[in-house]
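The chain below stands alone and is given as structure tokens, in the form predicted alone.
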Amino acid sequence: MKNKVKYLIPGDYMADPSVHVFNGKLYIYPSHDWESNIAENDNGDHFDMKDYHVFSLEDIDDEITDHGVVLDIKDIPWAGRQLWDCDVAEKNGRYYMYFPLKDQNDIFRIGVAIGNRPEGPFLPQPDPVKGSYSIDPAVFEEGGEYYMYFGGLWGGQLQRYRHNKALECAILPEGNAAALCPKIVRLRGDMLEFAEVPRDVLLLDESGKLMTAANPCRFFEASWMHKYNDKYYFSYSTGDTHMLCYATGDTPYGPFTYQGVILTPVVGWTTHHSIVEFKGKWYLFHHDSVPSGGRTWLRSLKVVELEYDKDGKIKTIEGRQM
């Protein structure tokens, strides 16, 4: 399916796909859009998701299987509102779903739900992860250690924190000030808590300097990590400049040096993705708002093959031409 897009779930609105290979199958863990009739705003109140489905594929061109609702907001004891992008990691035959959710004070925390199968269902823990905040958890395993990347601006509330502490007033850097960084934290052995204090993921521009807030390719949300030819590829969304970009480094902690654009803007406001190797090929999973006629809060999942050049650079994909 090189350079050919495929819509995965034409009968429903799903977005923000986290994708993994478990037991030889592709498993897709998306957020679930619906028409909540909430006015669109910069805080993202119109993204009022309330459950998660899991989908699987035996092969990239097969018909997709919907395993149904695997976690519902009404079953999470500390729930307020808005189940945004989640991710799932496997350890010792158990599956851990990490999800951002606003608590009853309207503050995003990251929760954990546990399942015995990759298709769920998932049973939520009674409380969020201690010290967690913001959105978009993505978990990467390396040598038996599990690392979570997280963070997102605007509605994702990252601007409300510095050094893992809440501010009295949110501060968004501007101009030549250093851009806000995504976070990384190693998970405890039981996968239920942080094993350390979260630290910044440093993103450097081509000259080796920290990216500034004015850089159109600075971080906004949607962290993802994958490894290719012994290099670590940290990819992310630029949010209000509507691109997927990536940077590479030598360790899971970085620093990461900017390399280029993976995906140019699509129809719709958000761009959120995952990158996975499956049966010898690499794929970019993402979403756009074409099927809903451009309604930014009703998004549809897509997949397209991703390619590297001989130097390991990701070839840019044109979002609106697919």
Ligand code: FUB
The other form holds:
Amino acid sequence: MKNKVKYLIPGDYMADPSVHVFNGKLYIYPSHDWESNIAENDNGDHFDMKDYHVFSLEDIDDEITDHGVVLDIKDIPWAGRQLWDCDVAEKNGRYYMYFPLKDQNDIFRIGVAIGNRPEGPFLPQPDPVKGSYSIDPAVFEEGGEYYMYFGGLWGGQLQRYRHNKALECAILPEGNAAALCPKIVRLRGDMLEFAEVPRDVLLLDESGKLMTAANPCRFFEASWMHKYNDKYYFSYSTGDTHMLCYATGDTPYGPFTYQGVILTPVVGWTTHHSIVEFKGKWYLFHHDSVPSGGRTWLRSLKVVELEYDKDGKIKTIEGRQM
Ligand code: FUB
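Alt. form predicted together with the named molecule, vs. the form predicted alone above:
Every chain and every other molecule in the complex is listed next, the one we just looked at coming first.
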């Protein structure tokens, strides 16, 4: 399927794919979009998702299997609204689903639900992870340690925090001020809590300076981590400039130096992805709003092969090809 973009689930609206290989199969953990009739706004109220499905593939060109609803908002004791982008990690044969959800005070927290199989179902813990905030958890394992990257601006509420404490009023840096950083935190051995205080993921521009708020390639949301040829690739969405970009570093904590654009803007406001190696090839899973006629809250999952050049640079993919 080289360079051919393929829609994965024509019958439903799914977005924000987190993709992993478990037991030789590819598992996709997306957000489940639906028509809630909530007006579009900068807070993302129109993304009012209420459950998660899991999908699997034996081979990239095979028919996709829908494992049905694996976690429902009505079963989460602390739920307010909006189940956004989740991720799943495996440890000792158990599967941990991390999900952002607003609590009953309309504050995003990150919850955990546990399953015995990669296709779920997942049973939620009674409370969110202590000290968690904002959105888009992505979990990366390295040498038996598990690290969560998280954070998102605007509706993702990251601008309401500094040094892991809530501010009285949100402050979004502007102009030449340093952009807000995504966060990284190591998880405790039981996978249910943070083992340390979340730290900033420093993203540097080509001259080695912290990326500024005015830089169109600064971090907005949708963290993802993968490793290629012993380098750590931190990738993310630039939000209001609608690109997927990446930066590389020498440890999971960074710092990471900006390298380029992975995906140019797609149809629809949001862009979100994961990068995974499967059977010797690399793939970019992402979404757009072409099938819904551009309705940005009704997104569809796509996959395309991703390539590196001889220096390990990711070749930019055109977001609006079909
Ligand atoms: O799906 C809701 C939000 O839209 C995600 O959490 C963001 O990354 C963006 O894709």
